[in-house]
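Quick heads-up: it's one chain on its own, the form predicted on its own, in structure tokens.
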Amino acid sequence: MQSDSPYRSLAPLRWILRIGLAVQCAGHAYWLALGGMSPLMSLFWGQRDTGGLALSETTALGIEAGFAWFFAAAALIVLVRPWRGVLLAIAGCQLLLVTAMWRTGQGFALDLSAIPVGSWSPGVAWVASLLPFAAHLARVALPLVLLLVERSLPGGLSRMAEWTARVAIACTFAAHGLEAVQHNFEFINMLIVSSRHSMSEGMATRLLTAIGAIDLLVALLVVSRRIHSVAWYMAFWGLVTALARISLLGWSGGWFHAASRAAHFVLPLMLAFWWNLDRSARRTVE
């Protein structure tokens, strides 16, 4: 691919990436500084029979606010210029942010009762302890794609930033996937509160089981197929998704964790521009 190829029109792609997260540092930054309100606080305060390291409240705080600061600042400079090493720290911290739910058991627990397991039961529960890991591995991944798309044009994107999106997203949708069709409960009353209480639980409950088993579905597609209507789909859902914080918290107390989920539609995003954009320009071609 030459950069004097249709595939100039690139740099909106480099920018999806940039502002979403922006917008994701930005989220993160006014959460941590809420304080103790992250997991950060729960590993760094939290006693250490619960999973934390049983530090001061005072060097917590600090800590947390540290933290808060960072990202604060990373909102900013990703937008000017995103360099290697601030794009790596940011994707240690959200790594950092979610090992700490995963030590102190924050998250959803996924009922294993129903698989016959056996002799396996102990270590197909620490699989699924490390849900976690999952349903946030969109958010670790955005700082990484966009370090492999800023090394990758002008000339295209390269197959490890298109693959490392691919696999993240992927991850994410089946994680909320299998928490949906297990009815987790914040799911449940977002849907009943988004409804304005029009909702019964058990309405609530049946739509849940569709969409946790359509999120399932596009996980496994856009691993296997460049389907566009399914990266479409992945990232109008995504930002619904995000959305609903807002809806079942209000503005002020759901805006950032919105933000922090940018990821969750930009990724699909950045996947449907790349995969119409390149369709286009190998019809040119040939």
Second form
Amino acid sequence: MQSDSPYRSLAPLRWILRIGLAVQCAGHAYWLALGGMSPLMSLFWGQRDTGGLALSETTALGIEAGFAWFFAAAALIVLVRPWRGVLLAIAGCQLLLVTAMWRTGQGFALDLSAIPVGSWSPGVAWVASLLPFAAHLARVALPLVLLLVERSLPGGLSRMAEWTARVAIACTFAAHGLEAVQHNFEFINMLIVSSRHSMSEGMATRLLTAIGAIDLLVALLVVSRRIHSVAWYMAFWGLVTALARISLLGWSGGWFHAASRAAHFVLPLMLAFWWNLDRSARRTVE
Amino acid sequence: MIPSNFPGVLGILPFLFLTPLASAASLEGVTPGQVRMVWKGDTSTTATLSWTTAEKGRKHRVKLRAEGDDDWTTVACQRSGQFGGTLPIEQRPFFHHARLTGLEPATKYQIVCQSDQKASREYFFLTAPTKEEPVAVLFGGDSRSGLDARKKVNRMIARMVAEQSAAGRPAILAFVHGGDYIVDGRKLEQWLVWLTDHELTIGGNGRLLPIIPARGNHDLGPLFNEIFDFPKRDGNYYATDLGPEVRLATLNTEVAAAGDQRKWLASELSDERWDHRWYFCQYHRPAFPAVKFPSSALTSWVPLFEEHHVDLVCEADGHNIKRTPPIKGTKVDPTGVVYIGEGGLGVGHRVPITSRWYLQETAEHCSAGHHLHLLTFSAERLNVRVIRLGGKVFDEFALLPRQAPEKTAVVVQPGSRERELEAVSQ
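Could you give the coordinates for the form predicted together with the partner chain, as opposed to the form predicted on its own above?
Every chain and every other molecule in the complex is listed next, the one we just looked at coming first.
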């Protein structure tokens, strides 16, 4: 009986994920609806030497608009009833977006000269080019985690759901940590503008090194052990970094960037919530 | 199963395999090739002449003389080395940079590049004047893709320079490149093709057109600095004088816009703006884009452009023809700054989104197509002309010189500290 389950209070967990995914989809819908500014445009319209498919601009814009409508509809559907097909389709679209980024060479390029094996190794360069997949893994994983949670309730969160969330958020934090350690200039801009230009570039660079190191550390910890404070920290930091887009670009130019990063705080929030409940439930059973 | 992009993969294959061979074919032994001139700083007395050789060689120097002189002066290259990048080391050619100083202003210099016993043909270039006279520059960006179109645009540049001179119009002094030279700046094979194509800008008479380069988002890695003779870890933002009354700030959207670069720009504009009648800026990713998202230039630099009354800002990256009305404080204002762009030196083109608030008034001046901007500076006006590939003028407008703000009123009130007020007159 559901009412007898020590996990009966897990229902809010499902709503955290559903609302988070709806926000993420709404952000993507708006971003794509702006027309011609997403990696999908680079993929479908871009010339072949840049990894694009060289379709006409009208066709590429049409495809992009189609994806925008899908995300808008998906944002509503996951709130009403998160159908399995829709969740899988959202994950597929997210994967297509990051594949488009990878194929057209967008996103942060790791400086391989800082790595001892050097940039001469094509294997190292290829692995480094996969950074966008790691950075965006939380967004791809969010609908899949919701799907697994929907299937595992009310008997408690399945190990598959928990580990999907843990690995995805670890990869996202690790990728952003690497970017921070290598001083991604967009992050430096974000820090300085958020401080209303009171922070020096040197200070921002040092701060970014520390932030990157912490990101890498918590990425390691979240897949190593169940440490509640790590999950809470990741949720907090995921929210702060998402909102930083608004501080950099203003509300109208930044809200959808922040929204499309909902997975960065929703997944660790879910983990923190679940670990708390699971600990309480185990104590109750004992 | 055949992937959906199968024809695309086939189309890329010849490019992948032929590119290094094609670029290598243009270089032989220590014969100087891929000759180019780079301008930074004071262009009336300095310039950097650069070239490439397939083999290392031992002695690399430039012979030069002012037109009319009998004697040649020899200048040794200050910087030579083997290119980095992705090619195997035995396939990487060598760059040579000769920094020429102590030149005479407004002078035609004949030059010959020499590596060991091999000499190039004779070229010439013009130094910028130190007395006020009308001068012109070409602005463009995004030559990374569409290699056939890139070659055509380069040939058009050579023709325009020659025709301008033949018609007695103000000399085109330089080529201001807004970035995105190639698809992947870490790939030397692509740079070598670009360098070979860039030689098409050299006139039949040997006229070298100095390039003033900005870094684009595709120009990643250290090769940019090796090709254009920047220090290894340079920020790639700098100012260039084009005569006594024209100054250009080249900015870099691919490093932090908000930190040291913003400080440099604030100091540069504060010190130099009103020492020159015309002040314009160039960088790659737009603050007021016609198709993309605004770059960090919007929050970090635009307030400075407005505060210091910059005359014109040249942007690239969007692959379209754009002209905004004067903008100040995020609205159209006759005292504001005009932004033009956005790159058309070969890359495929987008249709500008003229429903954006800053393009609604100038929608008819926005379009798609390969093009160049010809900027002509005189005492009376700054004339901007957009010329499509083929030579047709698409757009033309003029800006009048601005008046320097009066720095006069110093109000001292009893019991209060001194305050300096700046009365900004338009």
